[in-house]
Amino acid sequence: MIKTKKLVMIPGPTPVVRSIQDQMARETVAFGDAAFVRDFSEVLADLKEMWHCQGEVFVVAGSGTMGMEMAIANTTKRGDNVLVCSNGFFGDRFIDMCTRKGLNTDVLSAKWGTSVTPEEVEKKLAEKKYDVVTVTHVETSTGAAAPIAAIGEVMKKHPEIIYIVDGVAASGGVDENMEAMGIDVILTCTQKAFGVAPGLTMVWASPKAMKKRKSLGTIPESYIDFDKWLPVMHDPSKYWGTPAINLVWALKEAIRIMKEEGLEERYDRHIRQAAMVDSAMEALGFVVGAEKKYRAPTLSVYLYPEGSGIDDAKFRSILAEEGAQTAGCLGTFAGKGFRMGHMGNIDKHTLVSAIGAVERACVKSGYAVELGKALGVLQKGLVNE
């Protein structure tokens, strides 16, 4: 029997297109190779321009979690006050990091499927002096997006505070303009909306953030210290830690694809296609975990229809056999549904195949659906794409 191709539809890693795969398959060269140094320099320049960063950008081998630690390590010192705006599981990850560093950490938590609001942030900042505020742009555990631009307007009234945005599940798929939104640090990684394999973290830092780093002097951290990497980011022929050469090439190709599509169109496409997928799933009776006004364009949580009798583990196993690998839910949503990514460089064929697999998995799980109903909803949207 021919084995069904399995689409990676989890919230990350996302599918990697052939041209990016080809870059990862190139013969590795020395990090000081003149052509590679030029390529790395172009990647850094593009990232600064595309995110409207007037400061510095760091591209370092590591995960998105390392990017979170890098952001905290270079903007805080023991005893600083930090406000963590958490919309779920990964927003909470900042709490442990800050506590371990000896920071005084307060938490603004949103109900799962919603987001902390600008009004809540403003109220909290009026009550206490903070050094840093963190916000998760898209919460991977809930599929909810935070209003980072509106929160940024609040932060502009407090120029003494460093505004950190976790863009792991957003950057490259949702608009993030550092200058316009008043953001001081954005962090992300390659395997989400950039559509590259895991392995690189990217951290943008505003001039204010770099000034804060300078004021800290020597920090306890080494590998994630901005000051260790700054000479390399200014001249990639210099050495501090070995760069992930083939992933830098892959990132360069991902950036080329993004620029060719156009960032505004890329952001709009994510919004359009997310709405189509959500509508298709709702046609089958599934419930989108995030409230409508907070729904992220890059991934969604789909809760099983009430009374459907669907067993979570069994359903996701069948769905994988039918060709779509999805992720289980976390925290409040655990066992109640699954998480599906719809970000990066996925095309119409991928979306159609994924929704077709969901329909088949429903039937095989004993949940009666009209085959083609969700696909019809999706196709009506895609026909105009």
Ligand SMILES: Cc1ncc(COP(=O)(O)O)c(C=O)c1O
Given for the second form:
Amino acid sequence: MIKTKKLVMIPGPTPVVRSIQDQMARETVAFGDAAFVRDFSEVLADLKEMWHCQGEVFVVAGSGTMGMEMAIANTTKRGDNVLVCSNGFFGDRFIDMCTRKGLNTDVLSAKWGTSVTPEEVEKKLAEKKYDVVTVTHVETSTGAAAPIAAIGEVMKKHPEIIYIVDGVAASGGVDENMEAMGIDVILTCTQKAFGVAPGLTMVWASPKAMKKRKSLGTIPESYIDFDKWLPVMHDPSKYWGTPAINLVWALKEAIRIMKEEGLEERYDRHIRQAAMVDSAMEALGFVVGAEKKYRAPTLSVYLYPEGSGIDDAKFRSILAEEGAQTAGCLGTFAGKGFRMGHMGNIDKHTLVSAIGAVERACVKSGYAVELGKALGVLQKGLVNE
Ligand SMILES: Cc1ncc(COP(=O)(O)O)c(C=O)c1O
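What would the structure be for the form predicted together with the ligand, given that what you showed me was the form predicted alone?
Below is the entire complex, every chain and molecule, led by the chain shown above.
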């Protein structure tokens, strides 16, 4: 048998389509090249418009974690009070980041597979004066989505607080509207629902967030300082740090694909796609890790069926050989299941292949499922697409 192609079904990086790969393979030009400057400006204008941002957008080389740090660095000063709403591993990442910066950090934690609620946030904000609230839109360790719009309604009653949303595993796959949802900073990166290789972080900042940045004066950070990048974002022929030229082109192509599909349709497709994949996996006896009302449209935790005798590491290695790379679980779910992305520019072929690989991996792991059972469920959904 010839070697099976491995699909990247981890929750990011996600599969990169040919037209985006082609942009990354282009001959690199000077960052001052007039055509590149135009391309970069268009990317920035599109991102601002698509996320309903009245302030500024920053596109900087770095991973999602840098975006988190950029959001915190530009909106807080030592001694500020921060409320971290954490639904798992990546929500918790803000705790260490904020503590290191000398921020007074309180945490609202949700049971794994669920989310912090607007009511809990409201209660906490009534008890103490906070400067910043962070929420992780889709928690990648659990596959749970936070109700960012409903939390935004609470935040609107506290206009003095900066509302930060980590959109790493959501942006481009789940609805985010800064204006309507009252969000001050959204951060994300290229390798998830945008379907580009890793390497760029995108940070949107509302006028209120920019005002807060101004009030801070000189901040200790340099590379991630909004002030340093702002002249470049207004005129990309200017220099602060060398832009990742080929990734900016790749991002431009990703945005073109998004606009062609239409953002609303893209968000709807992710919801439909997630429901289909979840149902297919349930048909094999797997249990979705997130509670139904919190299930994210972009990725899922699939817990092994009780009594299946599946060995986690062995199963995922067989699954990779069968053609689908998936990720192990973290924290509470560690060893009990795997995480699979179903976001970005994935098509019917990819979904069918991934679920087919899961079925074969089950059988090869000694969990005797009926081949075609999950595929049948998936196909019934896909035929209506
Ligand atoms: C929700 C969330 N936030 C932050 C990060 C960190 O992003 P990166 O690994 O690109 O630094 C991740 C990574 O998966 C994530 O899922």
